[in-house]
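One chain comes next, on its own, written out as C-alpha cells in the form predicted on its own.
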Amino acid sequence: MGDGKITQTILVVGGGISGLTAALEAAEAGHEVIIVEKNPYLGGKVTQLYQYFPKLCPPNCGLEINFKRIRSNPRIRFFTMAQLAGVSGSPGDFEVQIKISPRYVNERCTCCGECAKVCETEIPNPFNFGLDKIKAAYLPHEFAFPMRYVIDPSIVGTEEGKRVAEACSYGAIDLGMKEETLTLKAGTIIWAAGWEPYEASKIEYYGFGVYPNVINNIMMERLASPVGPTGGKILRPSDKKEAKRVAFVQCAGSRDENHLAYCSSICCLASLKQANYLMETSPEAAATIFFIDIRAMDRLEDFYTMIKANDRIRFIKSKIAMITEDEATHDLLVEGENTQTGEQVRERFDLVVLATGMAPNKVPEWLLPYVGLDEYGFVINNGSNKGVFGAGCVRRPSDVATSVQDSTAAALKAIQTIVRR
C-alpha cells in the first residue's frame, strides 16, 4: 500500500499513439512518466498501418517525431514486453506492479542481424498477423523503437539458442533473462491500452479462419505495405496469386446485437482507403464495397467522394448473409441482397476483406474500482474516476487524430488529479 505521500509520476499503460501522446504531453509539462507496453516496440497499431486517411500518407513520419521527443526527454522511462500486473493505494499514492517478460536481448544490441543469420527456426510473424514467417531471432519491424532484436522463447535452452547467442559478438544476447516484477509509485494512471479487431471467427457465416482468402481489415494494411509480407502486392494468402476481384464487407459483426452492437465509425473510411490501395497496385483490379451505410462525416466527405468517383470501385448497399469457398479454386462466393434494388447478390471474388470493428482491450477486474466502463466496455471519463483515466480507443472507436486529441485531454486530467491534492 501507499505511504500517503503525493507522487508526481504518471503511469501510462500502452505505448501506442494514444499512450505516446499522453506521455509526451505530461512529461513536457514537467512530470515524470513511465510507459508500460506489452509489445517489444512502441507505436502500437499505428506502426502496422500502411497509410492514414484522408491524406494517404505513411504513419512513420509522425511516429519518428514522437520517438525523437521521447529520446530527448529524460522525464520519460518506458518498459516494453511489459504489463500492468496490479494496483493498490489511491489517487496521488498508487503502488503498481509491472511484469516484464524476458526479451533475451539487452541494450548492447546493434541490430547487426548475425543472430538471425544462424537461426533456423521460424515462427508466425506477429507484426504481420501471421501472414508470413520470421526467424525466432528477429527485429519486430524495420522502424522498431527501441531498435533491438528479440529472441523467441522457443529456442531458449536449445542448442540452436546457444548458436544464436554465440553469433553475437557484442554480448547482447542473454538467454538467462527471467521474468521480473517491478513495484513502482505513481500518482495517477492513464489507461491507453488500445484496441483489437473484433474476432471475426465468431461470425461463422463469413468463414474467417476457415477460408484463407477471407481476411480482416488490419491484415489488409499489412498486405498493402511495401515492407509487408508480400512487398506491397495484394496477393491471396491461399496461393499468392494477385487478387484482382476484392470484396470489402462492411459492419462485419458491428451493429449486431450478437457481436458488436455499436458502430466503430472508422471502418467505412478504412475500407475506402484500402480500396484505393488496390487501385494503386493493379490497373486491372476492381473492388466492391458492400455496405449498410457509408459514414464519412464532415471533412471526410470529400475523401468518400474522391474514392466513389473511381469507376473500378462499386458500392452495393447490402448486408452480406454468407460467404462460402470454392474448394477447387479457393475463390469466394459472396451472397446477400441489394437492399436498394431488392435483387439477390451472388458474386465470386478472389479475396474478401472484413471490416471488423474496434474492440477495446479489457480493463482488468482489479483496476475496475478506479475507473468506470460503459455497457460496451469502453472507459468513461466522467468525473467519478479515482485516479485512472482512459485515453484513445479504450474510450471510443477513434481515428488517429481523434485519439491524439483525447490523449492530450487525458494527460491534463491526470495532471489535475495530482496538483489538486
The other form holds:
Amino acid sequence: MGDGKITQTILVVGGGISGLTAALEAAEAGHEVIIVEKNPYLGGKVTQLYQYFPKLCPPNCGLEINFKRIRSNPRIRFFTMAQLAGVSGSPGDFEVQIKISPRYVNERCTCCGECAKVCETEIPNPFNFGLDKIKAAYLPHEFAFPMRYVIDPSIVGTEEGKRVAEACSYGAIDLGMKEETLTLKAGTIIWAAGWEPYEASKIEYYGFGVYPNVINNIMMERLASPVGPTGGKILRPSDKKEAKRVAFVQCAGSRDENHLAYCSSICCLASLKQANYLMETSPEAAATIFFIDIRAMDRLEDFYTMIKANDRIRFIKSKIAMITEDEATHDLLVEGENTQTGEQVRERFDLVVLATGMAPNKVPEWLLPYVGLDEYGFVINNGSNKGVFGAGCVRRPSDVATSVQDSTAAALKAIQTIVRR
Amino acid sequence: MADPKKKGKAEGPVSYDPSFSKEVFEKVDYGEKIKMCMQCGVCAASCPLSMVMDYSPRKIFALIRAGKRSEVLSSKAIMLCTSCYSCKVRCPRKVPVVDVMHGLANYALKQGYVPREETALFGREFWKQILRLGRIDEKDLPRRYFFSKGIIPGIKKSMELADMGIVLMLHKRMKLLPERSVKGIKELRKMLEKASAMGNGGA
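Coords for the form predicted in complex with its partner chain, given the form predicted on its own:
So here's everything in the complex, that chain up top.
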C-alpha cells in the first residue's frame, strides 16, 4: 500500500486527445487529475481536423463525449492558457509550477458576443493558422470547451479595451488580470504536450511561406472544414479562387536526414483523406499525390484501395525536388522524377499541399532528469522513467487511435507510480 | 568482377548481379554511400544537366545495383556533373551524389572507359596546367584543349570563339601575356602528388 507521503494527484501536461484520454482514464479509475493546457480551449489538434481517417467522421463527436466525461467527473480540474513552468522533487512527491496567462474573461461569460461587436482590432486567427482574421475579443472556435471568450493582450490597456469591457453586461471582462504562477503537488506527471507540423519553410526548395498557394496539410484541414476560414470551400490563399488541380507532396520533411529522419506515419493517410475532401468540392477537381511509398498499414490499406479507385486521383512515385511559382498567376510548377517511368515531371497546379510530418513538442531541459528521449526527441517510456511518462505524439508520430491507446497505457504507468502496490 | 558472358544466363528476364555493386563499394571513392540510396529521384530532378544525361544520377545508382557494369562506366552522365551540389544538399539520405559521380568518372577512366572524350581531354589539360603553373592560364588552357584533337579542329574551334576572346581581352578578363607559375610550385606539386596517391581524385 502507498504510504502517507505519496501525493495522489496526477498532473497531465497537454489537453489534446492524448492528455484528455490519460486524464479521463486515470480519473475514472478514482484518481485526482489536473490538466494543464496552453491553448484557451481543450482538444488540441483534433479540434482543427475536418474528418478522421479512415471513417471520414467528424472529430468533434468524440471530443464532445470526452468533454461530457470531464464535466461529470469532479476528480478532474483543468487550467487553460497554462503551461508547466518547473518541476522539482521526486516520483510520488513532485512540486510543480504552473504559469497561467491572463484570459481577461472570467467564468461569468455567456458567449453573447457583445464584446466582439464593439471590438475593431483584428488579429490573425491562430485557430486557422492565420488564413483569416478574427476580432481581438474572440471565441477560439465554435465548439470551444470551455465555452468562453478570450481578450487578446493587444487591446488591453487601450481605449478600445475599455469599450470592449464596458460592452459586457455580465461583468465577465476583467482587464486587470495578471499572469500568475501556481505551485501544486503532484505524485506523477503525464507529458502529453503533442506535436507541431514540421516547419516547412526550412525545406527551402518548396517555397512554403514564400508562395501563398503552398500550404501544409493541417492548413488544408481548416480549408476543408465547413466552419473554417473559407466555409469548407478549398480556395487558394492568393486569389480565393477554387483550387481545381491540387498536388499533395508527401514526405515534406519526413524521411529526410536533413529534416526529420523518421517517417511521420500519418501523412500518407492524411493526404489520401484530403484528396477525398477535394473530390467532394467539385466534379472537375483533380488531385495528384507525389509519393516515395504509400505507407497505409493493416486495415488502412482498404482506405488506400478505395481512394486509388477514383480516377480523378493520380499517384506519381516521385519525391518532389522543386516548387516554383508562376508570378503572373500564382500557379505552382512542381518538379521531380517519376521513378517508375524514369521521366522528368514538371506540372502546373493551383494549390500545393505539403504533407508535413509531426515534430514532437520539445521536452524542457528541467524535465529531462525524469524522462529519457530518443535520438529524434521523442519520449521513451521504459524502466528508467522517474515518475514522468510520455503519452501520444510526444512518444512517436501517431494517429488518434494509436494516441488514445498509448495514453491509456501512460495513465496505467502513472497510476502504478502513486499506488505502489 | 562482372563477367559480361554470364549476363542473361540466370533465370528470369532480369538478372541482378551483385558483383558490380561490390566492386563500386570497394573501389570507387564514396561508392559505399550508394547503399543509402532509396531511389526517390530528388537528385535527378535537382540536376541542371539531367536533360542531357543519358541516365539520371538515380538511374546510375539503380544500374549499379542491377550489375550493369559497362552501362554505368561508359555512361556520359558520370562525366557531365558540374559540381553544382544541388543533389548533395537535397539528398534525403545524405548520399554525396557529386562525390560519387566524380568517383565513378575517375574509376571509369582508370578502367579504360572514356565515356565523354571532351570532358576527359579538358580534365587532362586542366591538370597538366595546374601541375605546370599552379594556376589556370585563361587563354592557354582553352587553346591546348581545342588543339588536343588536332590542328584543324583546333583552328576551327578557335575561330568560332574568337569574338568572345576579343571581348574578354577588352574587359581585361584575359591577359595577352602568358601567366607565370605561382610561388612554391614545387611544394604544390608535392601536395598534389600526395593527394593523388591517397586516391580521392576527381575526373
